[in-house]
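As a starting point, one isolated chain is supplied in structure tokens, in the form predicted alone.
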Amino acid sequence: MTSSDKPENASDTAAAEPTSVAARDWATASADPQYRAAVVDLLGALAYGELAAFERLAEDAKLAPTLEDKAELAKMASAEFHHFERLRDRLAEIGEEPTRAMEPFVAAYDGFHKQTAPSDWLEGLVKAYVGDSIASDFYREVAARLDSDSRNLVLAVLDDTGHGGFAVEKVRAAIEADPRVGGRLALWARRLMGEALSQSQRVVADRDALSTMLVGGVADGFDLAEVGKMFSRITEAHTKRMAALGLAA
């Protein structure tokens, strides 16, 4: 999953203070079966997200206008697949079948990508930059509520693959060459924001253990006030990314 370059492209959530659960390791924290189920859901969602990102970047490479751009996207796709492998291996390590852990999230991710299929190279870049970064912000928020082993893995697979800076450079150059492009891409990015947030809400609502953890029923989840603050932070980070692209939020 591509995250975005600092400072303008990184959510403030990246530096969120871990909660008391962070003092525990996986062996201790996973003694709570509901907490374990929530983390398995989270890793499964992330794993399928990384696999889908790999597939999408490989497909987007076909739209690249130059061989250099095609090679750059191929390198990013490779990084996404490596992230997937780490999550898959971790699920197996804790005794979970990776495919089974991912399956509940296939419909939501595939639905999102079907609804937001880019029509050209620039829309593909904006989608990876904006859409993936919103998801990364959400997962970083959740990571602060995890045990130390799970948190470290989640943050590691959210590392930027380089797509952020690459997208900003290409999109700003395109707008400079033809300012009319900016209006179209701004509308596209707003649509992506709405679809990405809807997808996140659907994923959480469909998984009882994960939703219970997020609203404080397991370990150190968010209370309702914190949920509102979390989405405000995600929205603020999105606005900063739009500005980095040279687009109006």
Second form
There are 2 protein chains.
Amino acid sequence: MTSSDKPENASDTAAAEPTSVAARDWATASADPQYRAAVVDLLGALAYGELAAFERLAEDAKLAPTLEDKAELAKMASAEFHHFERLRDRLAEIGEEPTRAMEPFVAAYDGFHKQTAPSDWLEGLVKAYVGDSIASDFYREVAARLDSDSRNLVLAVLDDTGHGGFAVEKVRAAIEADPRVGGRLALWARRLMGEALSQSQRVVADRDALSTMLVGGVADGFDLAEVGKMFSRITEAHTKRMAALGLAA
Amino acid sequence: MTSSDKPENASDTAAAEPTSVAARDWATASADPQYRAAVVDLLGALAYGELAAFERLAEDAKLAPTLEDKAELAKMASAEFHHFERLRDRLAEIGEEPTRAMEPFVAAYDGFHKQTAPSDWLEGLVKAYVGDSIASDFYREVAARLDSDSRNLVLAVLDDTGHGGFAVEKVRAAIEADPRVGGRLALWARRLMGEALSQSQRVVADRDALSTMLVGGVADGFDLAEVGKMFSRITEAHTKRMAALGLAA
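For comparison with the form predicted alone, please write out the form predicted in complex with a further copy of the same chain.
Starting with the chain above, the whole complex follows.
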């Protein structure tokens, strides 16, 4: 395979060449139908994740004790919506129907949010912060394994996350004011992480193309052990963040 | 009063000069404390209106039958949030505490939305469309009466409304498919307008500075008859839009 531009649907190329996927652009890398399907899955999963996050953050903004707090959560929600737009537009650009790409992931995200509806403002803040951080970690892990065009998109969306920082200060202040709050929120954060992992496993089990990419069938350097390591790194980063927040994770 | 820049808090100026407010900039016009208070009220009312609209549109997006429809309503919600940001930032820029400026209007907007929670997707669409259109009409009416800086802000926010157009097609199709839907939605639109007018009256009755500006005490050309005419124009435009939608208003 050369690095020159190829029509997206070219199928006369050898997919499993040793050339790094990360060194190819989309036109070249997507000639492999399995890689293409995996990226469509990935973009669909990320896109619906952002739309669902928009909806839940907007919902959780109702729990805000002040107008300023409400505006902060609304700002995160709006940022998630713009991520959704970029991912959806990219799906359309590569000739995929965005709705069809998102649909396989609706049940997992909706299940996650249904299981983790915050019962008060602090739980909402912890969820916003944890969700935002885990999403960033995951985007960063995955980006490195993608063709250059897909990577640039994922990094651009990633670059615009990190709105969760405002939550840290509020949560820390609440724990200082009443240390028992810390125990309750630590349990809550653990439940969030557990639910996120269990929904991720469900997705990995259901989606062949995506899983194959993650375990190294198509993209670079991901075997089953590597996926395990990725989950460990994400969990470790979560634990550190919780400790910084004053929560035992 | 000269047209040269003045400190915002200068109080040594004659407020009721015949010079048109519309010909002045904020620095000059706001030297009149009553005009200043009226604009702060107006920006506070618009800002909270946008934040409340964000919240309700995001909520109504849940009623969407498809992911595409959900994304359309989420897009409107996100646009409202950005309007909120501009208005809030302007309040801060002129040295006002945004939350304090918004608070007097929370009850009216929350009351409106509480009284007009859509019971299904079509009611949500009609509300999004009607709300967006009335907001545009009102912004346009008010902009002409403001100092040049406030006017530019209001027109910039106005310029970015009109996301409600997508609702028209959907509502019209639903009425064609089942004409009885038209009767129900016509009643609904009438209720929306009635509730909006009754909450506006409540605000006008409560807020001295704003009302005085609207009835011509400070700004240009608004006397009580003129306010009545403004409401008539907005109601008429609403009626025309409803007719275009296939609804008797």
